[in-house]
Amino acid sequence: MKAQLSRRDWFKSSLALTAGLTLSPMFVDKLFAGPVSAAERHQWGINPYSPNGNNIRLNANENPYGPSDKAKEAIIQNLGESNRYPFVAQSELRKMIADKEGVDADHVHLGAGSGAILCEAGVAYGLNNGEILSGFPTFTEMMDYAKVFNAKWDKVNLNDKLEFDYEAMASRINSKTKLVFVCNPNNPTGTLVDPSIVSPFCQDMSKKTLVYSDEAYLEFLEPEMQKKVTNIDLVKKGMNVVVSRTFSKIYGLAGLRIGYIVAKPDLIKKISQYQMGIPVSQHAIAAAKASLGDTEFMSLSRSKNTEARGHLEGYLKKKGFSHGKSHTNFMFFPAPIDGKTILSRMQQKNILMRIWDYQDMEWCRVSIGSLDEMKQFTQAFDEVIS
């Protein structure tokens, strides 16, 4: 019989693994939201977010235009209570979020950013060589944390439009398959698949194995096309099914660290099991709490990311540069010269941005910041690739 890790293994293993992350930078590399590419690592190392002063951030998804109001004001009233634990406001906000999502709060778990719980659900599904399977190129860091702890990752590229192909994934899956990973919109391509497509997908994959449903960037959809997109109806069918979602986007609460999933109780308690201590704290939980009601602050930030975004689509298509169809704030594109030039020579022009390795060659992936940031990063870009 196998053996399974308890949480003191859990607990155990943790601390090893941290200890480890000092002395060998390689680790480091595989937790990284997203692979270091071969041009990132010459730049600046193992850490493609280190590079300080002032830059324009196109390298990280962050939102331009958060925290809202609302949620500042929140976390200025809030701050008499940092002498408190917040065991009630957890439960508040799971209350909050399960009102909001249709499910009893028992179907809901908080964690430091959606990231934290990714890794919870890597370590409960990866143990004793588990199998993820998923897209490539995606978020890794489930798989990556997994891989830490001896699991087996499966990787199936995209399709020529670069989304997930869901019928080469259906094809892949086997009798060891612990868990099925989908991003849809997809990070770091930005693209869309049809509900049509992967919803029958999940229903089907739920019935053999676990289907984490990543929806870290549907808010950037508009409100009907979330409806269609989110994969909470499955949850709410008490299938097989759990659905990651996050502050760290449209709510402009990545600083904060604060993201839930949804899925049965039974779900929850597996992945759960795997948290250390009190994970969020009292002020991200008033930001959040803030953030969820706050339909004008999403709408301007959707709008304003729509129209930046349309800045850069309109630069590529006048290159006659190929990239994905994003419904996101971040597009990605073949790079059109090397991408250690691009990242040296972008940098000397204070933008930061991503460069990933995928299929042989160098894809870059550029955030979407302000409509005056997108100005700045396409005139230098230009001037860059020229």
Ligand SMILES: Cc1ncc(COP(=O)(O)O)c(C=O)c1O
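In this text the structure is predicted, and so the values were computed from the model without any measurement. If you superpose the two forms and keep the largest set of C-alpha atoms that fall within 1.5 Å, you have the rigid core. Residue numbers count along the first chain shown, from 1. What changes on going to the form predicted together with this ligand:
Superposed on the core, the two forms differ at G45: its CA moves 2 Å or more between these two forms.
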Second form
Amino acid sequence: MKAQLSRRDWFKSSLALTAGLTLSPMFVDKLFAGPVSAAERHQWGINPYSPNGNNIRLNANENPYGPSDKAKEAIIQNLGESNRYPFVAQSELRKMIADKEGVDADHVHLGAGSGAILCEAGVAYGLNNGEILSGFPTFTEMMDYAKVFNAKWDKVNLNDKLEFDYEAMASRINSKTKLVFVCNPNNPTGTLVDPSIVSPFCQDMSKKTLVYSDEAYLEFLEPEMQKKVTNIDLVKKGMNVVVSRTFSKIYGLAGLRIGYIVAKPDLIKKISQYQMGIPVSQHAIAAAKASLGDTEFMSLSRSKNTEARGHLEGYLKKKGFSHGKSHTNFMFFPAPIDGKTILSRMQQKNILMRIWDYQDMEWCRVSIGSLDEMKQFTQAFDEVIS
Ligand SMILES: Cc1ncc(COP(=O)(O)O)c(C=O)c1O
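Can I get the form predicted together with this ligand as well, since the one above is the form predicted alone?
Let us now look at the entire complex, which starts with that chain.
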């Protein structure tokens, strides 16, 4: 064994360390919502994805205002419980969620982010060549995971308003469809379909198969609208429907990893049997308990998001760029120049965003940061595309 590292060995090991700190495109595939586009693969191949504290991060639909002060305080207060498994805390949070949603606690299942539960459901319904039907593009974590277990994913393109096309989806369902994935509002488009279309669709489909209603961005709608859009009433009526929510978005707890589903107990049992270990930590639960239903913080996030999104909408209008009508903390519009150039030049300006491939075109998906960040974005983007 060599007593000392040679200069060359040292250089090699420090290179390996550096490589370990950045994320390969393959890992990024798992990390990001939706498929990684050709432009992203190229950009991260030459300049591996390595977010740092100085980037303006408009690439992951995070909440720039979170966590709330209440959540931070709860985490600090809870540190002393780190030696305890979170059994009691979990039951308390499930009860709180159940009370808020108007169901019993046996209707609630927690996960390390709603993405982890999407994966559990992907296995539960994708095994044995199960088929999953969804609109496309959408949030693909469930379908990507189900495919690992040989499930088939049947995608139905969006309509020309970049919305889920529920009529086309209804006509595609068949006897092998084990699950229909609904995302309203949808990621990556931000578009919302009126509940007068979505609710009857879910009711009809739930007679034939399981309907999984991903409501990750529901709380960006005004409270009255949230009540109309959520499919929670269908769960309460005992239908074959799962409602999925997350603490990552309006509550600003993406880094803590906590989300939940609400469904009737037999569905909870079928999905949760694929949960790995005890994935949700004491601290995530403490923050979630302090955040759940915190109307003050939610309305602050919502109104600041609307204002900052308005700035981006104004810019896109001024440039004459079409876009999906966003009801969320991100916007989706056709890339005005090629995606590789956009990504690399924006990254040089320290701004991260996404490029999607859809229907032989490239699309920009830009998360809504603070108003100041959006002003920096529009100025930088304008320089990049000029
Ligand atoms: C539509 C949708 N569902 C679910 C998730 C998963 O979020 P998390 O695992 O952080 O709860 C995301 C994340 O971006 C999303 O966009």
